[in-house]
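Just the one chain here, laid out as structure tokens, in the form predicted alone.
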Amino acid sequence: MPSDIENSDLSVEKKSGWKMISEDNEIDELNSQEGKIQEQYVIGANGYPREILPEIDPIYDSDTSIEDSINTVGNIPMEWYNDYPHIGYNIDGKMILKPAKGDELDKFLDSMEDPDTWMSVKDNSLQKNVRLTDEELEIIRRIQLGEFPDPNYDPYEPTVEWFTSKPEVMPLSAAPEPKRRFVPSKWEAKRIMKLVHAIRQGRIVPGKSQVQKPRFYNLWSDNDKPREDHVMNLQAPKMKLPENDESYNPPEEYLPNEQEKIEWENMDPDDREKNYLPKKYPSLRTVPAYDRFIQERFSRCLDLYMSPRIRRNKLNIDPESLIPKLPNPKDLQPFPTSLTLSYDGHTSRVRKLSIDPMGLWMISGSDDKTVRMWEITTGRCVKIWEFKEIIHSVAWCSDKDLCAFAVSCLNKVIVISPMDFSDAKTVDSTVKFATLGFANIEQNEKKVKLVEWQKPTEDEKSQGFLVVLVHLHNKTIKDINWHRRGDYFSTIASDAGNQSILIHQLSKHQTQQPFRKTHGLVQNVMFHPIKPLFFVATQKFVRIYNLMRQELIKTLQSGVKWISSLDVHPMGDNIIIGSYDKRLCWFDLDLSSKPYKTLRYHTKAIRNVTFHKHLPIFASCSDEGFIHVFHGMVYNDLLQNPLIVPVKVLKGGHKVVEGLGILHCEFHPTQPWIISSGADHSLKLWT
């Protein structure tokens, strides 16, 4: 029987310890045990028993209404479906509609009604809360406890040696051994020969120590070791050495008495000069342990930790030496110091005054519609001119050979000559110079007229009127400035647009419009005393133009809110400006386009600033009723900056009326005097 089984074609042999079984006997035996074992077996194509699985029923009778549709969109941002009514597609390709969303109150009510809320999380793919299974809750619990998520994982299982350290008897490769493993290296031989050659020449001494130890050295410290000369190599601060009063048996003069002990104990610990009191002990054996040992060790560690690690060169500079040493004001005389004369006669505020180049006469224009001529030394009013409108500006001609001044009244500028107070030769030359241009008016009729040069009437001629300029823009002329030669003068009408600045030539009766467009409201203009330059001050900037080249040279940035006045130094290299925001700025034209100095001595708006024509002084007046006088020395050396020193404050001359104080001030052309006009209807002479 066994031989028949071995020779049978139907017999099979199980490889992994299977017994030899027969188709007739063993298969029937497996199939007969249906009551005990539910599986049935048949012989497969490979000759081994195969389990017979139950047949698949094509009719799926399970209820799928309670199952969640699986979203198959993949790992994409769900924000892409914000504008659509669905959130993806299921496995059948049908849309998965968005679940209904409630507000925060609905979420709160749902969480209170649903006891399983704490076991649910939001599924981003389905846009709704999903309850976690028990297995997932167990994983979360194990992660919170710091355990492994898989309960079947054993971190202490024995190591499986996947690779062994035992050498194999047979080599992995049958390649022959290379020749370099048996022949000495040529490159190593060359290297050795270099070393031998260096030893023979003495460049390398074998056995020689590189660093020679000093003969004498410190046993307890390493600070005597040489260090590299480097910025970062800084030694730690050394501890303070003990003093005599720290001895256990100090001298008697170091021991404090009872009163000193009480004072030391009552003092604040931070105010004490020393944090201990000297004490005396009969022997070293009776000295107790130091009670501040821990505190001092800690402070020592702080010293080592907080010590600076960079070398800084400390300069012992006296703070007082940094303050500039200004000269004594007495050494800077002469300058005006006191009130000498008062010119009374006007019945309203005096807007402007002007002094003739010789320093004998002064004219003043007021809101009472009069122009008065004064004798400076006596204060006597010698002549009065009456007008129909308010006088805004008066300016005396800067030419000493001419006796004339200009008056602005509305849109008119009138040139007047006080004939009774000058010699006949000067009067004749002045009249001839001023009226010579009427012959050129007929030739200039073809040009565009900016002003009309009119002849005065017989009544006006008797008062000294020479020429009447009527501006066609019908705006108020605010200021008049003469050129140094006395032939040209400029007028300012801030509201006239591109005609706000006009330059007139008295001898030829010609008018020029230098700018087609002005950058902002013009506040003041000045001619350069030497060069053909023209200064134009707007609200915040001062622009310097070259009249010969007809180009902009420089723009000065004042840094103030509103410029009120402007004046140029007699040498022409420095200018000063005053502002309504109480600041005076000094500009050095050779230095920068920004102020060299900004002075803030006034408490109210500055109305006018002025230079003396010969002395190194300048002044400013403001609505507070004060005049500040400064010493301003300009040196010929370009490497030396100007010296500016405040020397005097002139008070008590003018009263403040309706918030206005001193409206204008001007220095005498030859003497260290200054004359001021104010809103209190008066003019004052300070000497």
Given for the second form:
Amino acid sequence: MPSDIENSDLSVEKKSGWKMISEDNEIDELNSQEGKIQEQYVIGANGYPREILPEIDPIYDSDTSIEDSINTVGNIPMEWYNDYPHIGYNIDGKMILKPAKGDELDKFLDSMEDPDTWMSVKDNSLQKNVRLTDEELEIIRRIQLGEFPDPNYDPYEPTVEWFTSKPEVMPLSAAPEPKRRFVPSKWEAKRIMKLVHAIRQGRIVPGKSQVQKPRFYNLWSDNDKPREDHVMNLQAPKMKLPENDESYNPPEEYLPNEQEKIEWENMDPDDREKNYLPKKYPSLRTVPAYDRFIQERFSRCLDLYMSPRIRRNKLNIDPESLIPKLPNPKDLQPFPTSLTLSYDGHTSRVRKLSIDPMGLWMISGSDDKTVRMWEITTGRCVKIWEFKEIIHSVAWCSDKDLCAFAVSCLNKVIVISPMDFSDAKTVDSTVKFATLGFANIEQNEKKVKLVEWQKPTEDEKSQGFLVVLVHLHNKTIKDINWHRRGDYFSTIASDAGNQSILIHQLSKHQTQQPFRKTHGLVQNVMFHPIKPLFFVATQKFVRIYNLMRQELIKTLQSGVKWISSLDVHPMGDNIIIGSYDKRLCWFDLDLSSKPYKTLRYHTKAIRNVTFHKHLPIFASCSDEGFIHVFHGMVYNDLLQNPLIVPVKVLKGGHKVVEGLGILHCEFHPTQPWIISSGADHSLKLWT
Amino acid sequence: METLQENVQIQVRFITQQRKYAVTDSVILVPISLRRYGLSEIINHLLGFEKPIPFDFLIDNQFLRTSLSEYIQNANLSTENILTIKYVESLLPPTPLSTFQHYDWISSVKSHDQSLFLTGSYDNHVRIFNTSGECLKTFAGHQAPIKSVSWISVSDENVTFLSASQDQTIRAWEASLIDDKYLTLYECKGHKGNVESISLHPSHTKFASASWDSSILFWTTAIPEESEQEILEISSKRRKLNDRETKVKTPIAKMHGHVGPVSSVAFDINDHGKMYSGGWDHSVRIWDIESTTNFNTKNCDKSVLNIAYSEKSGLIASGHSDQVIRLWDPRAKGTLIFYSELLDLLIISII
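For the form predicted in complex with the partner chain instead of the form predicted alone, what are the coordinates?
Below is the entire complex, every chain and molecule, led by the chain shown above.
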């Protein structure tokens, strides 16, 4: 502490001295100033010249930490310097010599003579007594009195209340107490249940005395019990069994030749395929001790404890490999790919469309009570027939030599021939064919009348009406389906009980009721394209009847909730059904009565499914406004299952109106085109 | 979506098939923010023409209608790669001079010396217009929409022409340009379906018609003395009325070959012995007129909706249901030489 004062004094002196020097310089020649400055270099501790820089005058009150003590040896026991004449080194590396020290008598005399002895202490680093300052004496005095050393410290300052002790009127957060503070914790309950379960199973025994395990045990003893079976216990992998070439007498072919031996020797041990060379011994007696035994045991132990064993529950299978290999849709062309034409004109939803067997004309029936005829390639509406009720179904006669179609309107089915759009011969034969039956009406009088075959009025005749069939059950006809020959057609009125399916013969004006009773609501019927079979789709089942023998052949269980539509492959051995619960089922009739494939691609109810007449494509349309086009190849080979590949989703044509999208779709009979009719009052052609 | 910085540059190479506008095929750095106009300026600068010529640019056969950066972003291309840009001289779309007002759809138009226009309409009428858009004459007679029209001869006073209709007939008309008189020269009967297309032989003595009944019929333009055909058993009364007045003509030859509807016929103007036809059966057929045989058939994947023969190049252009125009060389063994993918609808007509 006294060194501080001395130092400060010294610094002042030094400063003033330097100042004096500089003043002298100013008085002397200015030119010699450089030389003077050069002279202020001294040889430093490292032997290089050190510039004496002007003393820094700290403005703030000098602190001990920035003042360098004269002695630079540091905080070491000064006894180390007892045998030396010096007590350390100054900043320039020069020795600081011990101050002259008198004996005890001198000390005593000094203490007697010096009145300040009582207030001086020995500075250990300088080995001499220094006098304490008044402030330091004051601190000592205060400590002795048991007071705070700093006279300015006020121990009774007013407290700052960081956290108030008074309750607030309004709380900082007005959130209500959460429920979790009042209900028992679920996770705690789970944890407890786990423990209870463990206790019940006997894995935890409460109050079980801890059996002291022996501190050391025989690691290599043979009487180890196999571990109890436990989920977490994983068996160590077994060691590889020795192979043939490890035998002491291996067959000749396993023995390496000289070159292979040299190669093996030169190879890095890590790169070797096997860590031994097959060797042949004449007898078991001559086999030496296994030289690599210790090494092998060691590496086995390393294997056992260095590599953690884990049970993998997740199978490492590439998901791509699970997807069946399907041909590229590009190779399966042709199929419709883009929207080409829109047929606009209807003012309400278009329920049904039908394309004539030649593929030139199309008719559409709509809720606006009109049937319109369109030219397919141009989108031109060429004729409009107006009716009094909603048109539920339209269907072209499938005979190419006739030119007629049937329209269902309430309980009527009207057969119409668009006379202006066919040549005179065809029209003539069509009219003859359809009206010939009026002659034998009287013959059918005896039977129970199901349908009245009426002649159209003159006005209707001019519009091309040929026959009007009035169904006497007075229920709405939902659908019309023609037999492939174009003579018979069936009508469905699902509410009409046992008369829900009727089969009409156009040439003779006869009507048959094929079923005494029906099972469930009839959704759709279809004639087999080749055989005298008849498909009836009710809500969940498709029944196949033989019309010749009048018997049920097969019942197909679809597994869907509500069948919406049905179509038969042109070969007749496969059928597809669409359902309101988004599914499309493909049945192979030779295979089983369950679906061969069930496809769920649509997100909304499927309205219609349809096959192309010649090409191996089929399509389904749904309420979401999309048409899904599939490649459906049926092979003549009975052993080969049909190939079904989704090839195209036709989007963006129809708008969804009141939850209804596309109501019907039909393929063009010759081209790979599809025409769809939607609830947005339009029909679209996709090519 | 990250947006490309506007100051990025991209390496492009300009190519063209128009030789007079060819520029160096070395790679040029251009700012990515350029649009058609900017690129056009670059080409004009490279060509050094006094008067700038507007150019249009195609990348991957698609016209550039956005800025380069938007195109690159939409097509997910890298700005590091060299972009090859094709350019063609930009042509202004034709401006309408006058309009020919119709009550219904127009199915066919033929001009004569760019002064008289013959139109066939879906309202069953054929009309003649002059260049100022006035309807000079209207011809009624067909019972169904007209599908095709063709001039036979035009003089200062009289015009003769043919019209084909969906009522399965072709009518030849003669009209005077001076007064209002017109008459049907004859009615051609023989088709059993819509007559889709008629084409006049360059010698003006014969013509061919294509129909949906998959046949091509061959007729002479000579006016018959009296009806050649015994009247069919006609169901419609209206037809009978018409048949009293006009003479009926029968075909001189029938050409069968197409499976399904025939959509179009065209004569070879250079070689008068040849005729071309296109049908829904995906084929373009080449016929020899003398022997009425089909000696060559060119097939493609899509239905042919219309064909046209070019006198200058000797090529056939065909319009298809897949929104593509295909060009064929009838002399070559090979089939297709070019196809374009620019259109959005069924191509029903090419002139």
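Worth saying up front: this structure is predicted, and the values here are computed from it rather than measured. By rigid core we mean the largest C-alpha set that fits within 1.5 Å across both forms. Residue numbers count along the first chain shown, from 1.
Chemist: Does D581 move appreciably between these two forms, meaning a CA displacement of 2 Å or more on the superposed rigid core?
Modeler: Not so; D581 is displaced by less than 2 Å.
Chemist: Superpose the two forms on their rigid core, then report whether the C-alpha of E458 is displaced by 2 angstroms or more between these two forms.
Modeler: No: E458 shifts by under 2 Å between these two forms.
Chemist: Relative to the superposed rigid core, does the CA atom of D367 travel 2 Å or more between these two forms?
Modeler: Shift of 2 Å or more: no.
Chemist: Mind pulling the C-alpha shift for D268 between these two forms, with the rigid core superposed, in Å?
Modeler: Reported C-alpha shift between these two forms: 31.4 Å at D268.
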